[in-house]
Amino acid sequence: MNRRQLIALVPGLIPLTAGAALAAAPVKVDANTLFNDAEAPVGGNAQGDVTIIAFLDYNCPFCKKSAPDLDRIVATDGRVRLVYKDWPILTDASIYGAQMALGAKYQGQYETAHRALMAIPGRNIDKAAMLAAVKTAGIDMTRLQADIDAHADAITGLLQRNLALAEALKLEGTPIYLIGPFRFSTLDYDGFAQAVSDARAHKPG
(Lines of atoms letter the chains of each structure in order from A and count residues from 1; the text may use other names and numbers.)
(Lines give C-alpha, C1' and ligand atoms only; values in the text may rest on other atoms or scores of the structure.)
Protein backbone atom coordinates (compact mmCIF):
# COMPACT_ATOMS: atom_id res chain seq x y z
CA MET A 1 0.00 0.00 0.00
CA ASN A 2 1.46 3.35 -0.98
CA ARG A 3 1.00 6.64 0.84
CA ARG A 4 -1.64 7.99 -1.53
CA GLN A 5 -3.71 4.82 -1.06
CA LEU A 6 -3.36 5.09 2.72
CA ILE A 7 -4.60 8.66 2.86
CA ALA A 8 -7.48 7.78 0.54
CA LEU A 9 -8.76 5.32 3.15
CA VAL A 10 -10.13 8.06 5.39
CA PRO A 11 -12.44 10.46 3.56
CA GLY A 12 -14.36 11.28 6.73
CA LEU A 13 -13.77 12.39 10.30
CA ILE A 14 -16.50 12.21 12.93
CA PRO A 15 -17.77 11.95 10.20
CA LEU A 16 -16.54 14.46 7.64
CA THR A 17 -19.29 14.57 5.07
CA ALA A 18 -17.18 15.44 2.05
CA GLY A 19 -13.74 14.21 1.12
CA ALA A 20 -11.64 13.04 -1.78
CA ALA A 21 -8.81 10.62 -2.42
CA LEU A 22 -5.41 12.23 -2.53
CA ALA A 23 -4.39 11.76 -6.13
CA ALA A 24 -1.98 14.65 -5.79
CA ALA A 25 -0.45 16.24 -8.85
CA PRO A 26 3.27 17.09 -8.72
CA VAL A 27 4.02 20.32 -6.92
CA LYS A 28 6.68 22.88 -7.63
CA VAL A 29 9.17 22.87 -4.77
CA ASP A 30 9.94 26.53 -4.24
CA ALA A 31 10.20 28.85 -1.26
CA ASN A 32 6.57 29.90 -1.47
CA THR A 33 5.33 26.31 -1.49
CA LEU A 34 7.45 25.43 1.52
CA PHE A 35 7.07 28.56 3.62
CA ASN A 36 3.81 30.27 2.73
CA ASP A 37 0.98 27.81 2.13
CA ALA A 38 -1.96 29.86 3.35
CA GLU A 39 -3.66 26.79 4.85
CA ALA A 40 -0.61 25.49 6.76
CA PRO A 41 -0.67 26.21 10.51
CA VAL A 42 2.13 28.47 11.74
CA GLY A 43 3.50 28.81 15.27
CA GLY A 44 6.20 30.77 17.01
CA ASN A 45 7.20 34.23 15.80
CA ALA A 46 5.46 35.03 12.52
CA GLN A 47 8.28 37.50 11.76
CA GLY A 48 11.06 35.16 12.88
CA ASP A 49 14.42 35.17 11.15
CA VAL A 50 14.65 31.35 10.99
CA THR A 51 11.86 29.02 9.91
CA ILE A 52 11.51 25.40 10.95
CA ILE A 53 9.31 23.35 8.62
CA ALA A 54 8.15 20.23 10.45
CA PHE A 55 6.74 17.17 8.63
CA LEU A 56 4.95 15.14 11.31
CA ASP A 57 2.60 12.20 11.94
CA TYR A 58 0.56 11.74 15.13
CA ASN A 59 1.45 8.04 15.27
CA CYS A 60 5.20 8.66 14.93
CA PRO A 61 7.05 7.93 18.20
CA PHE A 62 10.06 9.94 17.06
CA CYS A 63 7.84 12.96 16.36
CA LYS A 64 6.48 12.64 19.88
CA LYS A 65 9.95 12.35 21.36
CA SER A 66 11.08 15.55 19.62
CA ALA A 67 7.87 17.52 20.19
CA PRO A 68 8.64 18.97 23.67
CA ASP A 69 12.11 20.06 22.55
CA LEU A 70 10.70 21.62 19.38
CA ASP A 71 8.19 23.58 21.48
CA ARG A 72 10.97 24.58 23.86
CA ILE A 73 13.32 25.96 21.20
CA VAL A 74 10.49 27.97 19.63
CA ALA A 75 9.54 29.40 23.04
CA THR A 76 13.04 30.11 24.35
CA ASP A 77 14.58 31.43 21.14
CA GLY A 78 11.78 33.85 20.38
CA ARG A 79 12.82 34.37 16.75
CA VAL A 80 11.76 31.06 15.23
CA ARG A 81 8.80 30.68 12.89
CA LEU A 82 7.39 27.15 12.88
CA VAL A 83 5.44 25.81 9.90
CA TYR A 84 3.53 22.58 10.52
CA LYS A 85 3.25 20.12 7.66
CA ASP A 86 0.83 17.41 8.71
CA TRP A 87 2.03 14.33 6.83
CA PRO A 88 -0.08 11.37 8.05
CA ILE A 89 1.55 8.37 6.42
CA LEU A 90 1.59 5.68 9.11
CA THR A 91 -2.04 4.68 9.73
CA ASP A 92 -5.55 5.78 8.93
CA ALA A 93 -5.81 7.02 12.53
CA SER A 94 -2.91 9.35 11.73
CA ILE A 95 -5.08 10.94 9.06
CA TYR A 96 -7.98 11.17 11.52
CA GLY A 97 -5.73 13.05 13.94
CA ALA A 98 -4.45 15.38 11.23
CA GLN A 99 -8.00 16.18 10.16
CA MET A 100 -8.96 17.06 13.73
CA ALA A 101 -5.89 19.23 14.29
CA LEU A 102 -6.40 21.08 11.01
CA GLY A 103 -10.10 21.50 11.76
CA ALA A 104 -9.20 23.00 15.15
CA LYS A 105 -7.15 25.65 13.33
CA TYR A 106 -10.39 27.41 12.39
CA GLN A 107 -11.13 28.11 16.06
CA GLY A 108 -7.53 29.16 16.70
CA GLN A 109 -6.73 25.88 18.46
CA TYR A 110 -4.44 24.00 16.06
CA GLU A 111 -1.50 23.94 18.45
CA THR A 112 -3.75 22.92 21.35
CA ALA A 113 -5.00 19.92 19.38
CA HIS A 114 -1.54 19.21 17.98
CA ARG A 115 0.07 19.09 21.44
CA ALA A 116 -2.74 16.94 22.83
CA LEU A 117 -2.25 14.42 20.03
CA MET A 118 1.53 14.44 20.33
CA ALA A 119 1.24 13.84 24.08
CA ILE A 120 -0.57 10.50 23.70
CA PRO A 121 2.01 7.90 24.75
CA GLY A 122 2.96 4.96 22.60
CA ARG A 123 2.45 4.15 18.94
CA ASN A 124 -0.41 2.77 16.83
CA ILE A 125 -2.80 5.14 18.60
CA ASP A 126 -6.34 4.51 17.44
CA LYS A 127 -9.02 7.02 16.49
CA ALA A 128 -10.88 6.73 19.79
CA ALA A 129 -7.79 7.71 21.78
CA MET A 130 -7.10 10.62 19.47
CA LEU A 131 -10.69 11.85 19.73
CA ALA A 132 -10.55 11.58 23.53
CA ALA A 133 -7.30 13.56 23.66
CA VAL A 134 -8.73 16.39 21.58
CA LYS A 135 -11.90 16.49 23.69
CA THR A 136 -9.87 16.57 26.92
CA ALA A 137 -7.76 19.44 25.58
CA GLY A 138 -10.78 21.71 25.70
CA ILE A 139 -11.51 21.99 22.00
CA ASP A 140 -15.07 23.02 21.18
CA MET A 141 -16.16 19.76 19.54
CA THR A 142 -19.37 21.15 18.08
CA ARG A 143 -17.42 23.95 16.43
CA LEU A 144 -14.76 21.44 15.36
CA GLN A 145 -17.28 19.28 13.54
CA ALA A 146 -18.85 22.31 11.87
CA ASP A 147 -15.46 23.60 10.72
CA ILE A 148 -14.39 20.20 9.43
CA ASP A 149 -17.59 19.93 7.42
CA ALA A 150 -17.32 23.49 6.12
CA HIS A 151 -13.63 23.26 5.23
CA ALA A 152 -13.42 19.64 4.07
CA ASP A 153 -11.97 20.56 0.68
CA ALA A 154 -9.35 22.86 2.20
CA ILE A 155 -8.24 20.23 4.73
CA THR A 156 -8.04 17.52 2.08
CA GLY A 157 -6.24 19.88 -0.30
CA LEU A 158 -3.62 20.76 2.29
CA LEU A 159 -2.93 17.10 3.06
CA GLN A 160 -2.64 16.48 -0.68
CA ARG A 161 -0.10 19.26 -1.06
CA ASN A 162 1.88 18.10 1.96
CA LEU A 163 2.00 14.58 0.55
CA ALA A 164 3.08 15.76 -2.89
CA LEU A 165 5.65 18.11 -1.40
CA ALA A 166 7.16 15.36 0.75
CA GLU A 167 7.36 13.08 -2.28
CA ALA A 168 8.94 15.82 -4.39
CA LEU A 169 11.54 16.37 -1.66
CA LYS A 170 12.09 12.59 -1.49
CA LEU A 171 11.38 12.47 2.23
CA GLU A 172 11.46 8.94 3.60
CA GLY A 173 9.58 9.21 6.89
CA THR A 174 8.67 11.29 9.88
CA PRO A 175 9.81 13.42 11.51
CA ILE A 176 11.62 15.68 9.08
CA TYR A 177 12.70 19.18 10.06
CA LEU A 178 13.85 21.63 7.40
CA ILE A 179 15.83 24.39 9.11
CA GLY A 180 17.47 26.89 6.79
CA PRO A 181 19.33 24.87 4.15
CA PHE A 182 19.55 21.82 6.44
CA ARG A 183 17.44 18.68 6.80
CA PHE A 184 17.15 16.68 10.01
CA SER A 185 15.22 13.79 11.50
CA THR A 186 14.87 13.40 15.27
CA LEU A 187 16.48 16.24 17.24
CA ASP A 188 16.69 17.05 20.94
CA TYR A 189 16.73 20.58 22.34
CA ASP A 190 20.49 21.04 21.88
CA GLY A 191 20.19 19.74 18.33
CA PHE A 192 17.42 22.21 17.51
CA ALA A 193 19.39 25.05 19.09
CA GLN A 194 22.49 24.20 17.08
CA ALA A 195 20.51 23.83 13.85
CA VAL A 196 18.85 27.22 14.36
CA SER A 197 22.23 28.81 15.10
CA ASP A 198 23.74 27.22 12.00
CA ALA A 199 20.81 28.41 9.87
CA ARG A 200 21.33 31.98 11.09
CA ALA A 201 25.04 31.79 10.41
CA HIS A 202 24.34 30.50 6.89
CA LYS A 203 22.21 33.52 5.95
CA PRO A 204 23.89 36.04 3.64
CA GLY A 205 24.93 39.16 5.49
The other form holds:
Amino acid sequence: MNRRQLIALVPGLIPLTAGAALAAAPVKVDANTLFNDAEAPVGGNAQGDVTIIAFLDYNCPFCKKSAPDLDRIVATDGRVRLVYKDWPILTDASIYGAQMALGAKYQGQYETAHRALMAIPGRNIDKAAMLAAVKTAGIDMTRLQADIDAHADAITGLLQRNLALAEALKLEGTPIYLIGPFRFSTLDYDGFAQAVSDARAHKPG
Amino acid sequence: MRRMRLSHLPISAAVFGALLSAAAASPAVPPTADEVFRLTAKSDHPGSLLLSWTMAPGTYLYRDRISATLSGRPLDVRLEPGTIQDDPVFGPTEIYRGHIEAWIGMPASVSGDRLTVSYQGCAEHTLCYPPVVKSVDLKTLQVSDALD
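Write the structure block of the form predicted in complex with its partner chain for the protein whose form predicted on its own appears above.
Now the complete complex, all chains and molecules, led by this one.
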Protein backbone atom coordinates (compact mmCIF):
# COMPACT_ATOMS: atom_id res chain seq x y z
CA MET A 1 0.00 0.00 0.00
CA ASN A 2 1.46 3.34 -0.90
CA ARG A 3 0.66 6.89 -0.08
CA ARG A 4 -1.84 7.26 -2.89
CA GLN A 5 -3.81 4.35 -1.54
CA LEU A 6 -4.22 5.80 1.91
CA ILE A 7 -7.40 7.42 2.94
CA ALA A 8 -8.56 10.90 2.61
CA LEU A 9 -11.01 11.70 5.36
CA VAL A 10 -13.98 11.12 3.15
CA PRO A 11 -15.74 7.78 3.52
CA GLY A 12 -15.47 5.50 0.57
CA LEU A 13 -12.05 6.40 -0.71
CA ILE A 14 -10.12 3.36 0.41
CA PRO A 15 -9.67 1.56 -2.88
CA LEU A 16 -8.51 -1.82 -1.65
CA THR A 17 -10.06 -4.63 0.29
CA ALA A 18 -9.15 -5.21 3.89
CA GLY A 19 -7.00 -8.17 3.01
CA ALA A 20 -5.29 -6.73 -0.01
CA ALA A 21 -4.69 -3.27 1.33
CA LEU A 22 -2.02 -4.27 3.79
CA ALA A 23 -0.62 -7.33 2.08
CA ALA A 24 2.24 -5.52 0.45
CA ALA A 25 5.90 -6.39 0.26
CA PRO A 26 7.30 -8.69 2.96
CA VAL A 27 8.13 -6.80 6.13
CA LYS A 28 10.80 -7.92 8.57
CA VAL A 29 9.74 -8.04 12.19
CA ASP A 30 11.33 -9.22 15.41
CA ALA A 31 10.67 -9.19 19.13
CA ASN A 32 11.71 -5.56 19.32
CA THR A 33 9.05 -4.73 16.74
CA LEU A 34 6.53 -6.41 18.97
CA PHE A 35 7.42 -4.65 22.19
CA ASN A 36 9.09 -1.41 21.21
CA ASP A 37 7.91 -0.27 17.79
CA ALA A 38 8.47 3.47 18.01
CA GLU A 39 5.37 4.13 15.91
CA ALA A 40 3.00 1.95 17.95
CA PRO A 41 0.82 3.87 20.41
CA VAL A 42 1.48 3.09 24.06
CA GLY A 43 -0.92 3.62 26.93
CA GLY A 44 -0.89 2.98 30.64
CA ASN A 45 2.34 3.20 32.60
CA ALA A 46 5.27 3.46 30.18
CA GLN A 47 7.50 2.08 32.97
CA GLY A 48 5.05 -0.66 33.94
CA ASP A 49 6.32 -4.07 34.95
CA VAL A 50 3.80 -5.97 32.80
CA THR A 51 3.13 -5.27 29.14
CA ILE A 52 -0.17 -6.00 27.43
CA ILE A 53 0.05 -6.04 23.66
CA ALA A 54 -3.43 -5.73 22.15
CA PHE A 55 -4.16 -6.76 18.55
CA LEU A 56 -7.47 -5.13 17.67
CA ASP A 57 -9.90 -4.26 14.88
CA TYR A 58 -12.52 -1.50 15.10
CA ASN A 59 -15.20 -3.76 13.65
CA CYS A 60 -14.44 -6.65 16.00
CA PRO A 61 -17.31 -7.10 18.48
CA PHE A 62 -15.19 -9.05 20.92
CA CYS A 63 -12.57 -6.29 20.90
CA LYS A 64 -15.31 -3.83 21.74
CA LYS A 65 -16.63 -6.05 24.46
CA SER A 66 -13.19 -6.30 26.07
CA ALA A 67 -12.18 -2.66 25.57
CA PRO A 68 -13.76 -1.14 28.72
CA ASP A 69 -12.33 -3.90 30.90
CA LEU A 70 -8.91 -3.45 29.33
CA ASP A 71 -9.04 0.27 30.07
CA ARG A 72 -10.17 -0.50 33.60
CA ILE A 73 -7.37 -2.93 34.41
CA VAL A 74 -4.78 -0.52 33.04
CA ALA A 75 -6.23 2.26 35.20
CA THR A 76 -6.72 0.28 38.39
CA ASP A 77 -3.50 -1.70 38.28
CA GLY A 78 -1.28 1.28 37.57
CA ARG A 79 1.72 -0.81 36.55
CA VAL A 80 0.58 -2.05 33.16
CA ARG A 81 2.15 -0.86 29.92
CA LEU A 82 -0.34 -1.17 27.07
CA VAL A 83 0.87 -1.43 23.48
CA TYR A 84 -1.78 -1.00 20.80
CA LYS A 85 -1.41 -3.04 17.64
CA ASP A 86 -4.05 -1.98 15.16
CA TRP A 87 -4.67 -5.09 13.07
CA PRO A 88 -7.59 -4.27 10.74
CA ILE A 89 -8.66 -7.59 9.25
CA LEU A 90 -12.43 -7.54 9.10
CA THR A 91 -13.63 -4.77 6.79
CA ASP A 92 -12.36 -1.89 4.70
CA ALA A 93 -13.79 0.41 7.32
CA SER A 94 -11.53 -1.30 9.86
CA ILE A 95 -8.52 0.01 7.95
CA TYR A 96 -10.08 3.44 7.73
CA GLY A 97 -10.62 3.50 11.49
CA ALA A 98 -7.09 2.33 12.22
CA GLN A 99 -5.65 5.02 9.97
CA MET A 100 -7.68 7.69 11.73
CA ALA A 101 -6.68 6.49 15.19
CA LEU A 102 -3.02 6.31 14.22
CA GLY A 103 -3.25 9.72 12.59
CA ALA A 104 -4.67 11.12 15.82
CA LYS A 105 -1.53 9.98 17.60
CA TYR A 106 0.32 12.94 16.10
CA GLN A 107 -1.89 15.32 18.04
CA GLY A 108 -1.55 13.20 21.16
CA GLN A 109 -5.07 11.83 20.82
CA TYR A 110 -4.66 8.19 19.78
CA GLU A 111 -6.47 6.86 22.83
CA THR A 112 -9.26 9.42 22.43
CA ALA A 113 -9.86 8.30 18.86
CA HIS A 114 -9.37 4.64 19.79
CA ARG A 115 -11.95 4.76 22.57
CA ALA A 116 -14.40 6.66 20.38
CA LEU A 117 -14.10 4.01 17.66
CA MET A 118 -14.36 1.12 20.11
CA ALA A 119 -17.45 2.67 21.67
CA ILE A 120 -19.48 2.95 18.46
CA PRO A 121 -22.62 0.90 19.06
CA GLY A 122 -23.95 -1.54 16.49
CA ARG A 123 -22.30 -3.79 13.96
CA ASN A 124 -20.59 -3.62 10.60
CA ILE A 125 -19.62 -0.06 11.35
CA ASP A 126 -18.98 1.90 8.16
CA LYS A 127 -16.48 4.63 7.45
CA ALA A 128 -19.00 7.44 7.87
CA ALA A 129 -19.89 6.29 11.38
CA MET A 130 -16.22 6.00 12.27
CA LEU A 131 -15.52 9.46 10.94
CA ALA A 132 -18.44 10.87 12.91
CA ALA A 133 -17.27 9.19 16.11
CA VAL A 134 -13.79 10.59 15.80
CA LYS A 135 -15.16 14.07 15.07
CA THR A 136 -17.50 13.92 18.02
CA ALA A 137 -14.66 12.85 20.29
CA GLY A 138 -13.08 16.24 19.78
CA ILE A 139 -10.24 15.35 17.47
CA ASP A 140 -8.93 18.29 15.43
CA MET A 141 -10.02 17.00 12.04
CA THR A 142 -8.08 19.52 9.99
CA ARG A 143 -4.92 18.53 11.76
CA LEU A 144 -5.84 14.86 11.52
CA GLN A 145 -6.05 15.08 7.75
CA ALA A 146 -2.78 16.98 7.61
CA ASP A 147 -1.07 14.40 9.84
CA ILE A 148 -2.41 11.49 7.84
CA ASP A 149 -1.07 13.15 4.69
CA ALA A 150 2.27 13.99 6.26
CA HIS A 151 2.76 10.63 7.98
CA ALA A 152 1.17 8.35 5.43
CA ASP A 153 4.25 6.22 5.01
CA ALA A 154 4.74 5.86 8.77
CA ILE A 155 1.11 4.85 9.30
CA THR A 156 1.18 2.37 6.45
CA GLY A 157 4.49 1.00 7.62
CA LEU A 158 3.16 0.42 11.11
CA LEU A 159 0.03 -1.34 9.85
CA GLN A 160 2.18 -3.55 7.65
CA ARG A 161 4.48 -4.41 10.56
CA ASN A 162 1.47 -5.22 12.72
CA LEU A 163 0.16 -7.50 9.99
CA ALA A 164 3.57 -9.13 9.61
CA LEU A 165 3.81 -9.63 13.38
CA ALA A 166 0.39 -11.23 13.52
CA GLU A 167 1.33 -13.57 10.70
CA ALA A 168 4.74 -14.39 12.16
CA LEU A 169 3.18 -15.12 15.54
CA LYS A 170 0.35 -17.04 13.90
CA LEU A 171 -2.18 -15.02 15.83
CA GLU A 172 -5.61 -16.54 15.50
CA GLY A 173 -7.69 -13.40 15.01
CA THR A 174 -9.02 -10.41 16.91
CA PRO A 175 -8.85 -9.72 19.74
CA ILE A 176 -5.56 -11.18 20.88
CA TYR A 177 -3.90 -9.94 24.05
CA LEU A 178 -0.31 -10.86 24.77
CA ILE A 179 0.13 -10.46 28.50
CA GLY A 180 3.56 -11.28 29.86
CA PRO A 181 4.27 -14.81 28.68
CA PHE A 182 0.64 -15.63 27.92
CA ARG A 183 -1.75 -15.19 25.04
CA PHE A 184 -5.49 -14.60 25.40
CA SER A 185 -8.54 -13.80 23.36
CA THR A 186 -11.63 -12.07 24.77
CA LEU A 187 -11.27 -11.32 28.48
CA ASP A 188 -13.38 -9.57 31.08
CA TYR A 189 -12.00 -7.46 33.92
CA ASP A 190 -11.38 -10.39 36.23
CA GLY A 191 -9.69 -12.23 33.40
CA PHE A 192 -7.36 -9.32 32.71
CA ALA A 193 -6.61 -8.98 36.43
CA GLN A 194 -5.76 -12.66 36.73
CA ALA A 195 -3.65 -12.55 33.58
CA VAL A 196 -1.66 -9.57 34.82
CA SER A 197 -1.17 -11.28 38.16
CA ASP A 198 0.00 -14.47 36.45
CA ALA A 199 2.32 -12.51 34.20
CA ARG A 200 3.94 -10.89 37.23
CA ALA A 201 4.32 -14.27 38.89
CA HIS A 202 6.12 -15.58 35.83
CA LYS A 203 8.53 -12.71 35.45
CA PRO A 204 12.13 -13.90 35.53
CA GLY A 205 13.64 -13.12 38.89
CA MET B 1 -9.45 -18.46 32.28
CA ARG B 2 -7.93 -19.40 28.96
CA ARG B 3 -4.24 -18.89 28.43
CA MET B 4 -1.13 -20.22 26.85
CA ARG B 5 2.54 -19.59 27.34
CA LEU B 6 4.44 -17.34 25.02
CA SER B 7 7.71 -18.54 26.47
CA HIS B 8 10.69 -16.25 26.75
CA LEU B 9 11.40 -13.74 24.07
CA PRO B 10 13.64 -14.91 21.31
CA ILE B 11 15.36 -12.47 19.01
CA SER B 12 13.65 -13.43 15.80
CA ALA B 13 9.95 -13.37 15.13
CA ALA B 14 10.26 -16.64 13.26
CA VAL B 15 11.48 -18.39 16.40
CA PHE B 16 8.94 -16.50 18.45
CA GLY B 17 6.21 -17.57 16.09
CA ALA B 18 7.31 -21.16 16.21
CA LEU B 19 7.08 -21.14 19.99
CA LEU B 20 3.62 -19.67 19.87
CA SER B 21 2.53 -22.12 17.26
CA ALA B 22 3.82 -25.01 19.30
CA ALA B 23 1.82 -23.77 22.26
CA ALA B 24 -1.37 -23.58 20.26
CA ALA B 25 -2.43 -27.06 21.28
CA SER B 26 -3.48 -25.82 24.72
CA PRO B 27 -7.12 -24.80 25.11
CA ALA B 28 -6.07 -21.25 25.77
CA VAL B 29 -7.22 -19.39 22.68
CA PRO B 30 -9.49 -20.68 19.93
CA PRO B 31 -7.54 -22.70 17.37
CA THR B 32 -6.30 -21.02 14.22
CA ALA B 33 -8.49 -20.60 11.16
CA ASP B 34 -6.58 -23.39 9.42
CA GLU B 35 -7.34 -25.70 12.31
CA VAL B 36 -11.06 -24.98 12.42
CA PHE B 37 -11.82 -24.50 8.72
CA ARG B 38 -10.69 -27.50 6.64
CA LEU B 39 -10.86 -27.02 2.89
CA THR B 40 -10.64 -29.86 0.38
CA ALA B 41 -11.20 -29.97 -3.37
CA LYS B 42 -12.37 -32.63 -5.80
CA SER B 43 -13.47 -32.72 -9.39
CA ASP B 44 -16.13 -35.12 -10.64
CA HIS B 45 -16.52 -33.58 -14.08
CA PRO B 46 -14.15 -31.77 -16.37
CA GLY B 47 -14.75 -28.07 -16.12
CA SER B 48 -16.15 -28.12 -12.61
CA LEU B 49 -14.67 -28.23 -9.16
CA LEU B 50 -16.21 -29.04 -5.81
CA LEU B 51 -14.83 -27.29 -2.74
CA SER B 52 -15.73 -28.61 0.71
CA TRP B 53 -15.24 -26.96 4.06
CA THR B 54 -15.53 -28.72 7.37
CA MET B 55 -15.92 -26.36 10.31
CA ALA B 56 -15.14 -27.14 13.92
CA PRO B 57 -17.97 -26.87 16.44
CA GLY B 58 -18.52 -23.31 17.60
CA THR B 59 -17.15 -21.77 14.41
CA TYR B 60 -18.78 -20.55 11.24
CA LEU B 61 -18.04 -19.09 7.81
CA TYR B 62 -19.69 -16.07 6.19
CA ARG B 63 -21.30 -16.84 2.84
CA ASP B 64 -20.41 -13.49 1.34
CA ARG B 65 -16.78 -13.92 2.31
CA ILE B 66 -16.33 -17.05 0.22
CA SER B 67 -14.85 -16.33 -3.19
CA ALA B 68 -12.66 -17.91 -5.85
CA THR B 69 -10.51 -16.51 -8.64
CA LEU B 70 -8.57 -18.02 -11.50
CA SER B 71 -5.79 -15.95 -12.98
CA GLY B 72 -7.26 -12.99 -11.15
CA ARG B 73 -10.74 -13.43 -12.61
CA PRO B 74 -13.61 -13.93 -10.14
CA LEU B 75 -15.45 -17.21 -10.65
CA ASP B 76 -19.03 -18.17 -10.00
CA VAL B 77 -19.21 -19.88 -6.61
CA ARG B 78 -22.45 -21.79 -6.18
CA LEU B 79 -23.39 -22.39 -2.58
CA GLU B 80 -26.44 -23.77 -0.88
CA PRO B 81 -28.36 -21.30 1.25
CA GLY B 82 -26.90 -20.86 4.70
CA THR B 83 -28.62 -19.91 7.88
CA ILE B 84 -29.24 -16.32 8.88
CA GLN B 85 -27.46 -15.39 12.05
CA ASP B 86 -27.77 -12.13 13.91
CA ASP B 87 -24.04 -11.81 13.73
CA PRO B 88 -22.11 -9.67 16.22
CA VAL B 89 -19.90 -8.31 13.43
CA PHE B 90 -22.20 -7.79 10.48
CA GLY B 91 -25.75 -8.02 11.82
CA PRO B 92 -28.15 -10.44 10.13
CA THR B 93 -25.79 -12.46 7.97
CA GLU B 94 -25.85 -15.73 6.07
CA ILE B 95 -23.46 -18.21 7.61
CA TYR B 96 -22.47 -21.87 7.44
CA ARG B 97 -21.71 -24.26 10.25
CA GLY B 98 -20.48 -27.83 10.20
CA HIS B 99 -20.02 -28.53 6.52
CA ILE B 100 -20.60 -26.78 3.22
CA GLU B 101 -19.82 -27.51 -0.37
CA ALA B 102 -19.34 -25.05 -3.22
CA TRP B 103 -19.49 -25.81 -6.91
CA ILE B 104 -17.09 -23.81 -9.00
CA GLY B 105 -17.73 -23.46 -12.70
CA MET B 106 -14.39 -23.39 -14.49
CA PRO B 107 -14.72 -21.18 -17.56
CA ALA B 108 -13.01 -22.58 -20.63
CA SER B 109 -11.98 -19.07 -21.55
CA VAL B 110 -9.75 -18.67 -18.50
CA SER B 111 -6.55 -20.61 -18.16
CA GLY B 112 -4.54 -21.19 -15.04
CA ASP B 113 -2.99 -23.92 -12.95
CA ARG B 114 -4.09 -22.75 -9.54
CA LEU B 115 -7.41 -21.59 -8.15
CA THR B 116 -7.30 -18.98 -5.40
CA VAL B 117 -9.96 -19.41 -2.73
CA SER B 118 -10.76 -16.89 0.01
CA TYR B 119 -13.00 -17.30 3.05
CA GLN B 120 -13.52 -15.80 6.49
CA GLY B 121 -15.34 -16.65 9.67
CA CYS B 122 -15.44 -16.41 13.44
CA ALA B 123 -15.28 -18.50 16.57
CA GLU B 124 -18.44 -17.89 18.51
CA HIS B 125 -18.28 -15.37 21.36
CA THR B 126 -14.51 -15.05 21.29
CA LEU B 127 -12.68 -14.21 18.13
CA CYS B 128 -12.93 -13.16 14.49
CA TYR B 129 -10.51 -14.77 12.08
CA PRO B 130 -8.59 -12.89 9.42
CA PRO B 131 -9.40 -13.75 5.81
CA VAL B 132 -7.92 -17.07 4.72
CA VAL B 133 -6.51 -17.37 1.22
CA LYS B 134 -5.75 -20.81 -0.20
CA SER B 135 -4.48 -22.09 -3.49
CA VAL B 136 -5.88 -25.20 -5.16
CA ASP B 137 -3.63 -26.99 -7.64
CA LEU B 138 -5.99 -27.82 -10.47
CA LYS B 139 -4.00 -30.91 -11.49
CA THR B 140 -3.52 -32.54 -8.10
CA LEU B 141 -6.39 -30.76 -6.28
CA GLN B 142 -4.08 -30.24 -3.35
CA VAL B 143 -4.86 -27.23 -1.17
CA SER B 144 -2.05 -25.08 0.13
CA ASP B 145 -1.46 -21.59 1.48
CA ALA B 146 -1.80 -19.11 -1.32
CA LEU B 147 1.65 -17.71 -0.63
CA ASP B 148 3.38 -21.06 -1.01
